[in-house]
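Taking the form predicted on its own, here's one chain by itself in structure tokens.
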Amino acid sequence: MKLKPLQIGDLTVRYPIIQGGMGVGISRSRLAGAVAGAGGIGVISSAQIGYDEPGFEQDPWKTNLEALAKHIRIAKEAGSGGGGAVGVNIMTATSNYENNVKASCEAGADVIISGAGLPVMLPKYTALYPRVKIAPIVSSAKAASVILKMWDKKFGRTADFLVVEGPKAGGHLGFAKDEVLAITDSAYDAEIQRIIAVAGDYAARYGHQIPVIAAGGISTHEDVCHALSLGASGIQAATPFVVTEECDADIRYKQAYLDASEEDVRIVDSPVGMPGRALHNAFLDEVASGRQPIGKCLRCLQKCDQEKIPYCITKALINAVKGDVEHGLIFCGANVGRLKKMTTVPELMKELAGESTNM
């Protein structure tokens, strides 16, 4: 199947492929810029993006905002002329959410994608930047209906597109823990089509299309074709982009993906309040044996109770991205076991698009 460009209002992207945002530090300017340069939407994660900047420990909010603007500018420059775009993934659960959104708009982000809760106020925070496309992440038709109804009622605004993350996605999942493994592929295919119908209702009201982007477990051209056959306008993939040369993570993090099998994947409890999918390692064993000591709080989550959480997610994710793969949290998608070799962003984009000479 030859892929058509992704049209989001007046924004045209050469390939209907979005690289999912991965924090802390897994998808920053190097990866996002490469994806934009290869014709997709490269997405920076705002989550503790300034973890390796001077001043982070002393003032994480200020440092993160400065780092966010820096990485957006670098990615935009790197991706210029490639037919793609640069976006930012900002978790609703993140502290300093409003300022992260506004800083992303001011720095030139083309797209803001927001999940880990319902991004109720996103239209308000982007109101002064009408060129910036906004998209909530949803996992059900009910969630899509709720957020679109809220935006319509409160702001007279609808989504520019929707990202639908299924139960095979990595990181934080929008499902109850017992649902993650219970939902079948066919059941979720039907849910995607229900979400497409919800988007169609609001598209008719506002007189423009609301593309639906399917995400979760997508790593091959066949996966892409299947999502498009359901009526999706494009796909979002994250896990396959980790094993590219351009990914911002340490090489040991990437190697952990290449060494992983399906049996290594676990469903874990995250301090964000959602289940997550991650690779089994010594850190998960330590968490299972008892609450981990927490030092200085870096104020990353709005509703984090330092006295009750099982571990500090910022510390765990920073350990991982720096290469301490035994004592860090390594989020991953369900199909991480498919990944067997390092590649580059241009080659991966061609593979997903069905254009690779290696296929």
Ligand SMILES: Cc1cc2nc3c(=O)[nH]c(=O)nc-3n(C[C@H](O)[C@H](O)[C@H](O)COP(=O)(O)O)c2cc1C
The other form holds:
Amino acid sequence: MKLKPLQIGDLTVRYPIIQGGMGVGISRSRLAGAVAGAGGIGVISSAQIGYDEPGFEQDPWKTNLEALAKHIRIAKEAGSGGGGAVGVNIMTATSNYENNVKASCEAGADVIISGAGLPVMLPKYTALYPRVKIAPIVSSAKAASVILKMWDKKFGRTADFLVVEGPKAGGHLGFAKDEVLAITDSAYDAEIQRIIAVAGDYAARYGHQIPVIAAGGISTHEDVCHALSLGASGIQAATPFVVTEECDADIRYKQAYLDASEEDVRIVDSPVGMPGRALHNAFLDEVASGRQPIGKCLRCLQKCDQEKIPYCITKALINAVKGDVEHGLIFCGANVGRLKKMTTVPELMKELAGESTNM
Ligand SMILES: Cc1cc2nc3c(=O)[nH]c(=O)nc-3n(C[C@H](O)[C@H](O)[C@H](O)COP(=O)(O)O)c2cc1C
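Shown: the form predicted on its own; wanted: the form predicted together with the named molecule:
To see the whole picture, the full complex is given below, headed by that same chain.
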């Protein structure tokens, strides 16, 4: 099936494919720029993006803001002419949220996607930049209704698009721990359709489309077609983009994905207060055996009780992105076991779009 471009207001993206933001260095300018260049929306994650910059330990907030602007500019330049766009994923739960949103708009981001909590204030922080498209991440029709109602009441505006993250996604999940594995594919397909109906109500009220983007466990052209058949306008995928040459993670991180099978995937507790999905390794065993030493706080979360958290998430994710795959937290999607070879962004984009000659 030939995919239609994704239309978000006046922004046209050649392929309806978004590469999901992956925090603490996994999706920065190299990956996002390549995706934009290949005609999709490449998404940089703002979370501790400056982890390897000088000055990070002394002043993480300032260093992150500078690194964020730098990576957006590099990705925009790398992606220019490819028919795609550059987005930033900014988690609501992270500290310095408002400044990260404003810095992203200022540096030229086309799109801001925000989850890990409901991004209630996002329209206010982007108000001076009407060019920038904004999208909340939701996992249920209830959450979609709540955030769209809030934006409507508080700001008299609605979302430019919605990202729906299902139970098979990687990273933090918008479900209770016991729900994640219990929800069936067909039950979640029905939930996606309810979310599309909620978006349709607001689209009618505001007189413009609100495309709904399905995410979680999508790794083949058939998966993409299935999401579109439900009424989604596009898809977001993250896990398959990790095993590309262009992904910003260390090669050992990518190899951990290639070596993984379905049985290696675990649902874990996180200091963010939501369950997460990650690969089993020595780090998860250490966490299971007791609280890990926290060390210096790099102020990544708005709310973090250092006396209670099981481990420091920044430290765990920095270890992972740098390639210490036994002592880091390796977030991944449920379908990581399907990935068996390294690829490149243009090749993966063609595969998802059903245009690959290697299929
Ligand atoms: C390694 C990794 C890191 C992620 N980090 C973030 C993040 O920082 N913020 C966020 O909103 N989502 C994050 N996600 C979720 C993705 O953006 C995406 O929506 C989800 O993983 C889609 O499912 P898939 O991985 O099965 O394609 C992450 C996912 C992975 C695999």
